Amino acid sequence: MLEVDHLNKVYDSHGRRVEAIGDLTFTVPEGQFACVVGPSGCGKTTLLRTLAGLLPPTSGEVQVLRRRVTEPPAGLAVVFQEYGRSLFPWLRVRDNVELPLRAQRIAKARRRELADEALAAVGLAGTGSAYPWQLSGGMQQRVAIARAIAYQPRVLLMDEPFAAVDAQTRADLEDLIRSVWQRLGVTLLFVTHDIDEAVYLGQRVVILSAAPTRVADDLDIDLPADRDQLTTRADPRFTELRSRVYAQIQKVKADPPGKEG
């Protein structure tokens, strides 16, 4: 569903050259929930924006649904961290959710049906007539998630979507997105800086090196499919896996690619 083949991204600005992504290759099969973690500044957001067709690669390529990405591809949706900037405050919640459906020229009745189904899926049934500014931060992020799933994507990218909410809301949203993923069967790539979150959510954790970014490790998460905040995080296997991810990130921070010995 998602293929990254020798991806490289270089920024050239005012005579300064920064290689954000060095040489990145990995694939995400259909229906998998994969998390991406790495040290601060390793290019996680650059990677996601390149996957979404929002940034052109310098070399290498990305394929979604076996088609090379040169622009935002059909069948792919993105949820960003800044929910407040991704929702239009002058539009009601339902109208925000319907925006990508309008672009697809979907009939009004079907748009409303899909929007209401998506809002119900994220626990916001009955809020369609409200404005985003009337909702809490966590509820606004649920609206952003509802907009993405109303589009009925086959691939969903999420860029640190819970970083701006409080801890309790974050736990609720983590459980929500796992529930949505299981129900819809979407292929999901979730970028986060939170190691515990990555291990709790994913079937797999891709660990990136410091910039210029490469894959430092690719870890299968063999926790039970049914997870909850108390039982899963108390599982000794959870502790073992998060320790391995943490150790690997500390290692790549101490020994970044291209560092001379």
Partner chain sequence: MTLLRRTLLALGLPVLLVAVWWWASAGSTDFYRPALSTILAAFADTWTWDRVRADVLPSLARLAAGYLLALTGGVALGVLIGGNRHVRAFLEPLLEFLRAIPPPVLVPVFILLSGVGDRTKVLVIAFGCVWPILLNTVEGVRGRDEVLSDTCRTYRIGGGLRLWHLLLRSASPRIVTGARQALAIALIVMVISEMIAADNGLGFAVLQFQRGFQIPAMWSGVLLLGLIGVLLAWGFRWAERRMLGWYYGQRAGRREW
Second form
Amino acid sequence: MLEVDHLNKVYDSHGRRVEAIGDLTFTVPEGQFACVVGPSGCGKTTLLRTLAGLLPPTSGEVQVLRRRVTEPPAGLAVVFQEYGRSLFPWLRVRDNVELPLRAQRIAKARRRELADEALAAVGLAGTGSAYPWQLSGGMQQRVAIARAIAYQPRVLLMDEPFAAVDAQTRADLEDLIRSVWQRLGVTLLFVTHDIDEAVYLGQRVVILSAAPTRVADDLDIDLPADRDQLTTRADPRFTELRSRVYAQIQKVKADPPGKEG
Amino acid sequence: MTLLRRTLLALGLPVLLVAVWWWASAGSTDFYRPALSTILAAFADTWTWDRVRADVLPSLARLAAGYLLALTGGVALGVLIGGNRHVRAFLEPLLEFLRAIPPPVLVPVFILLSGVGDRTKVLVIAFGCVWPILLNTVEGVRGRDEVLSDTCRTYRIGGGLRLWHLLLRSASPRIVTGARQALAIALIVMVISEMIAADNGLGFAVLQFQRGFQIPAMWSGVLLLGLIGVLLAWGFRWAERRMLGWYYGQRAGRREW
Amino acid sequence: MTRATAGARAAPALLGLLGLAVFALVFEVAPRLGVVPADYAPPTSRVLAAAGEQVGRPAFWAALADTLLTWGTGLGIAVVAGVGAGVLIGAVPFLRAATATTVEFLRPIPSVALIPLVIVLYGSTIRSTVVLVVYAAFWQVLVQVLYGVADLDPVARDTARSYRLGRRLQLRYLLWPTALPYVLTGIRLAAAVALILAVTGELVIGSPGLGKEIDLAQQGGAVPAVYALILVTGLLGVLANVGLRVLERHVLAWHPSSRREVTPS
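Show the form predicted together with its partner chain, please, the one above being the form predicted alone.
Once more the chain from above appears, this time first in line as the rest of the complex follows.
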């Protein structure tokens, strides 16, 4: 599970002080699929990097699996937006998937098994010996997802993972993520700027305000667990929820929170 | 047809140039500019197996030793310096200065410090050619992709795996660039060190021919030095293509988008 | 936090100076402690004193002028020839294909191999050393120019073609601006190589200049002077490099690909 407790993050560079995250508190219970949306520049990526232990908070704290985060926590995997840059171009697809397992000193046979399973799960069985740059963008992101799956994390963070792929691929990848989450039972925090995507994917949508960021709204997505690009998106409830999120975001964009930070 | 055309294009000019040299120098009476045929005959006479063993192999051995020393030292130091901002800031101006010293002028100094033996030559070759390797490694390690660094951190990839798969492989295109420049410098320093202080080696032999007015032999030595330079450069390119296959593939792929 | 970042910005320069100071200090102390023989590795203070003496000698300034002359002449010829040949070869596909192997063969020939040749042909003159400098620097310029011309944006070329720009206009507004950053990189690389060869030529051939002064000082046993002169050649190299970098930034301030440099060749 994930706990964000009065998180505050201030960037101080070149003498300019920017408060990216004002005061953020929320909890994602074990096994939940939570989406985080917000207007652009609202510190979504900052939040994710803090959760991943890549960035120390200015004040407040973050807990992953009931441990305070001071460095990248064990049992947590991240899928970055920049798939082209998060895969090692000098390693073949399979070696990319296996590298984190090698760092964990998992035996070779077991590594191979896990990598094969993960690649099959994302529909990439048989591409293990290709180099990442020989694949299309969507396929590269699948490799990054396979790497996360093979790592068998208990918490999975995704930072706008589909922002840079085309619409068709994106729909496929969304369904892939839903099925991965259902199968693995991980706690999943999915950051996106796309409202439709957030509502379609999550069990819950956390809406952030503009910087300095707070939680503007927190919405349960009571759509059925079995989702489908065609029927779910045509569901009146889906339309209703997405309108609510949309209205919220317009509202936080129109009147940013007070500057009392 | 295209193969024929390509062969003609590749070989046409070199053949033409050699032919022009051959004809223009044929029957030359100029003592200092002998006919190409004379030079080639001298080449066969001069560079016998004994001579190769006495002069060429020692040269190449010193070159290899100095170059490998520079390569390992430069990469190791470069990773250390490139990985740490403060060390980098501390050493940068000093390294810029040391790099700017023309390496051959260090030959007299190294002779003072460690005599005229092989050790001096190996050291001076290494010291002369380490800078491009070192500075390029620093830049390469520093310029590693942030997303890739973050990936290593989140997946808790550290130690040797990180050193090899993140730092060294990220830096490898730059390291190769530096190593290529270093090879050219190493060859220069090798020749110079042998011209200034040696009793064997290619540089020594060629200068001896010049001083003894064995002009065709001297020309053949110049040819041999050139040939070695070319062979080393080609060997390097072959190795580079093998090691950086991923890099060229990735770049070619990017250009297509 | 604010104080820390303000400090962090000034820190690199200070750290760098500190690095130079520590280096100087080590070379001051090591000979005095007998870690290295003081006769062969004189302490920094004596090297600096020797440098002061050099500055007072007219012969030093004459040698410096000769080195600059050799360097400048060789570099000038190499740049003009390299750019001219590069643009010509690069712009005509047939020439490019026909010269590729020749360039690949001639470029790696170490210019110092020519030393005995130029000695017998021109003696211990500046001309000998200039030939070495030109040979070494020419390839640096040529190869960079060839990269530059090859980097021509195909869309820009097609645009120029479809608007029926003539050859001269294409050269002026398409080829030259594309190749310019590469030309400047080539000049910077060539300047460094040219300095190495200028001093080397003087050292080995005995043509007048700083290299010859180093040789004379060494033969005369004036060890601190050897180090002082080496210091000067290093400073010369740093100045050239920094100067050309500044020039590059100045000339290319407008250029979108300003900071690009060819890494692998």
